[in-house]
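First, one chain by itself in structure tokens, the form predicted on its own.
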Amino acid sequence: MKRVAILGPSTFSEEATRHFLGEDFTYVSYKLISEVFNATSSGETDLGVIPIENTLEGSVHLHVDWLVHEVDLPIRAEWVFPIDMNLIGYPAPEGRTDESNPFGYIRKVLSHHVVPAQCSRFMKQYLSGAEFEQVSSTAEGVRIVSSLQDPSVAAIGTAIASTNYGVPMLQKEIQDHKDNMTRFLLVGKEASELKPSEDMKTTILVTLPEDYPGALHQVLSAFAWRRINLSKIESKPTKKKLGTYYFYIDIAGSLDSVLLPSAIQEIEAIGCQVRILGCYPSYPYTN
């Protein structure tokens, strides 16, 4: 049975991965995303799961940087999973309730650093007097709350973390938008047999030649005239020289097609460096 590294336990990554892969894998939990990458890169696990993009916050830049600069792990699949944020903690002590703000007694909120951007409205309305403290994962925040058992300290995390750590759920679904989705990547040195998908994606990194004016326009034109859809394009610093950038591009299509390889060849012909991060099946969310 293949081993899969996840950020966990009791995190959104675990919920999403179990929903997508099922129980035919052995899940190994790590507290830090760097440990997920390193475990998969070293062969300690066969695959790793990486949250890469969120509806509200966009790309998780730290995770993209790891994928690009720190490890060489091809992308094997992607899927989308809904994210429900929940306020988890203990009820107000007797005599400390406030009708205008039922959560005004909370003085500290623990969670992953991406959470405030996804729950800004609720936090502004009900938790404006609370300090936000970043921890390694949403589940770690709930674990700490469980160990403290202090009503003034709460966490924002998953329903499964509330159940597993025995901490009450004070308010369900506090995210700003109900269609809050996160895209996850499955990475690993070896491919794994997955359910078939009609949708394929290819992710590439393109570094432009420094002495070629209009290079980006020509890169985009190579895709445009072939009617190849780019579902995402981001510029990021190469970290080698000030003012130099690479472009992270998600392409709707497969390298097995005729048009995409020829577009990449055209880009390379003008002096661009192209690195292929993966050609993989893409899965939309299904209940």
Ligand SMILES: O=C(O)C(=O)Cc1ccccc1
Second form
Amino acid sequence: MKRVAILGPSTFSEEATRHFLGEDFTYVSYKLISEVFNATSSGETDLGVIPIENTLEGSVHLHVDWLVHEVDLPIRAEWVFPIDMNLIGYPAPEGRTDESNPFGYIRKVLSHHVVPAQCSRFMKQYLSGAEFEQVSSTAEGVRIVSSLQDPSVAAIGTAIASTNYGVPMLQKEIQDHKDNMTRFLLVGKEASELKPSEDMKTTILVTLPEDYPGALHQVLSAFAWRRINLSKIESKPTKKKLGTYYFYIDIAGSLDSVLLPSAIQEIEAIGCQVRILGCYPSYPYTN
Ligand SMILES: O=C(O)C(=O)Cc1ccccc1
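Having gone through the form predicted on its own, I am curious about the other one (the form predicted together with the named molecule); can you provide its structure?
Next comes the full complex, and the chain you just saw is listed first.
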């Protein structure tokens, strides 16, 4: 069975990956996302799973940075999964109940750094007196809460973490939007056989030549006149020189098509550097 590195166990990454890949894989849990990248890169696992983008927050920049700067792992698939955030902790100690705010006794909330933006309304209303502390995963927050057994410290995480660590669910589904989706990437050195998808995507990084006015316009027009659809374009610092950027571009379509390789050739011809991060199937959410 193929081995898949995930941030886990009992995380949103695990929920999303089991839903997508099923049980014909061996899941190997790592505490840090850097360990997920490194395990996949070193061959300890065949594949790795990276949460890359959320409906509300956009890209998880730290993870994009790893993909671009630290490893050379092609993207093999992407899928979307709905995320239900839950407040997990212990009930109010006796004498600490507050009519106006049932969670007013909570002083600290532990979770993954992408979480507060996804439950900002709930946190503002009920947890404004609590300090947020970032931990390596939502499950790690629940694990710490279970070890402290202190009602003033709570976590935000998955229902499965509440069950597995034996910490009560205080409030279900506290995310701002019911359709709170996260996009996950499957990365790996070798292609894996996956279910067919109607949608293929290609992700490229483009570095513009210096001193070439209008270079970005030229890049975009290489796609535009071929009627190639871009689903995302983001500029990011190259990290080599202040003020220099590359563009992270998601393209609807496959490198097997005639048009896309010719668009890339045209971009290279004007002096841009192009790195292909992957050409892969994309899956919408189906339950
Ligand atoms: O910490 C987790 O549970 C993760 O898998 C990372 C994450 C956190 C919040 C939304 C999606 C993924």
